[in-house]
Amino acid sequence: MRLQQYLARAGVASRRGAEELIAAGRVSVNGEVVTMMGVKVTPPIDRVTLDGLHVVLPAVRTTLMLNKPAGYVTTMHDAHGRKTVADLLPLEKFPGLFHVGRLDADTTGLILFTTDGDLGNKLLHPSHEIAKGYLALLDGSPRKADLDKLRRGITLQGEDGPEKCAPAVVEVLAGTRRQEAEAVLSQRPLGTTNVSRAGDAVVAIEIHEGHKRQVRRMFEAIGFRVRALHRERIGMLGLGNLRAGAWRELTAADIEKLFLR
């Protein structure tokens, strides 16, 4: 198999991330540094190392979901000593886990971790148009005309140029649905707190891309700051009763739901 595929299956990174590691000269095969793509390896005959450490394929591929609390950065290691999502995971039981995508430190909710690089690559690749559903508390209340801009598709200005967003599904929540969403956004039981203020809107939004801070930037583009943000599902897989800070292992049926719309 190709070296980048081997690294991905070993849980080192997604296929794209593995290519970056190779290009950076951090990967060796049988003691020789490899920087070119397309090199093939035969496990277990060939010895692959990353930064001098032996990389082996796991016997079983594992995927976890985490209900990320606020205040944790999405990285497996942090040089600044901040709390990371890795602090919440059983890495000693499942070595080789890496996060599939990111959530901002202040964003809560569903994030996936896997040792299956092929799955991670499939979930991240834009061609698969994986749906991601969020709840957002806005600073103010947008009009229908404002939300229609998101429903038609909006272009954001990114660090490397324009980033086109596909039409989003956006709904302003009211009544019981709003109360339930507020409880989720506040990370407290239903009825114990009211995180919104008079005139603020709570909305549900579904997107298909994974641009950096995309949901926050989409609402900023139509003039509204996001005060709280929570990812409630990927595809048709939701968190269920998983409490904030807890994780669980996904089943084969769960993984199928990730690709449903």
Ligand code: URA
Given for the second form:
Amino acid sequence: MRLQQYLARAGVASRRGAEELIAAGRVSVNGEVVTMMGVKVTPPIDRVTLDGLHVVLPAVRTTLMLNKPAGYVTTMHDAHGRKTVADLLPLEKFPGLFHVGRLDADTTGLILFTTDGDLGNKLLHPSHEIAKGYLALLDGSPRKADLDKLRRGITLQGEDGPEKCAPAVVEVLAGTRRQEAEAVLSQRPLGTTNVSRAGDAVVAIEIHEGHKRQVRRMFEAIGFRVRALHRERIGMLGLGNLRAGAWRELTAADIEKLFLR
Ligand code: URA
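Given the form predicted alone above, I would also like to look at the protein as it appears in the form predicted in complex with uracil (URA).
The complete assembly is shown below, putting the previous chain first.
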């Protein structure tokens, strides 16, 4: 948001008054005096001061869900100019939003953003064992014995050592449930990996950790590549009929559902 808007939101002055403060050289961003109008700041990353005193925005606690489409990177800023989840969010309206965990660029579905650091930490902390439900289209069809390895809990090799995964709930979908899951998974761009083949399994999997590319690596560990992945649920909160690319604010009841099993 623009610096004068930031100052006005913080209650320091009206928008006009803020412009006068900037022109008078009383405002700094990250230690540098700014006298030009229109400079953009990103709360809470940029530090804004007035006469040397830190100016902060009033804490408004907001949590949003987004139905992330494929092709968007989970970051609020990207130095390489790629499409990011931030492009889909009302950052002007809710400054200070950050993503709670990540989805790979190719993964679609439910991702949360919040301005509430306590809630974000709680959702990410392993001790809360928040369940995350995914649909995955696999390259091939695992046998029961393969899936049982995931059901018992496997250990992945991470960059910083072993990453233990708690027993996962895994189910191969059939009939109407498979068709519905395929429809969700095919939100992906046509011509990529969205077309399911008869020999490819569509599975629902629930995990409790948030290791990097965890679901893809779990299936790789039993010999199957994930062709498409969609997160449909966190705790007991699903996307409902939120369309791909759309967001909505969470209610208090939604937040309770995040912690339910
Ligand atoms: N697991 C993955 O492999 N990718 C995601 O985006 C989320 C979970």
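Computed from a prediction, not measured in an experiment: that's the story for all the values here. Numbering follows the first chain given and starts at 1. We call the rigid core the largest set of C-alpha positions that still match within 1.5 Å between the two forms.
Positional change of residue 16 between these two forms reaches 2 Å or more at the C-alpha, relative to the superposed core.
If you fit the rigid core between these two forms, you'll see the Cα of residue 213 move by less than 2 angstroms. After superposition on the rigid core, displacement of the C-alpha of residue 27 between these two forms amounts to 2 Å or more. A C-alpha shift of 18.5 Å is found for residue 7 between these two forms, based on superposition of the rigid core.
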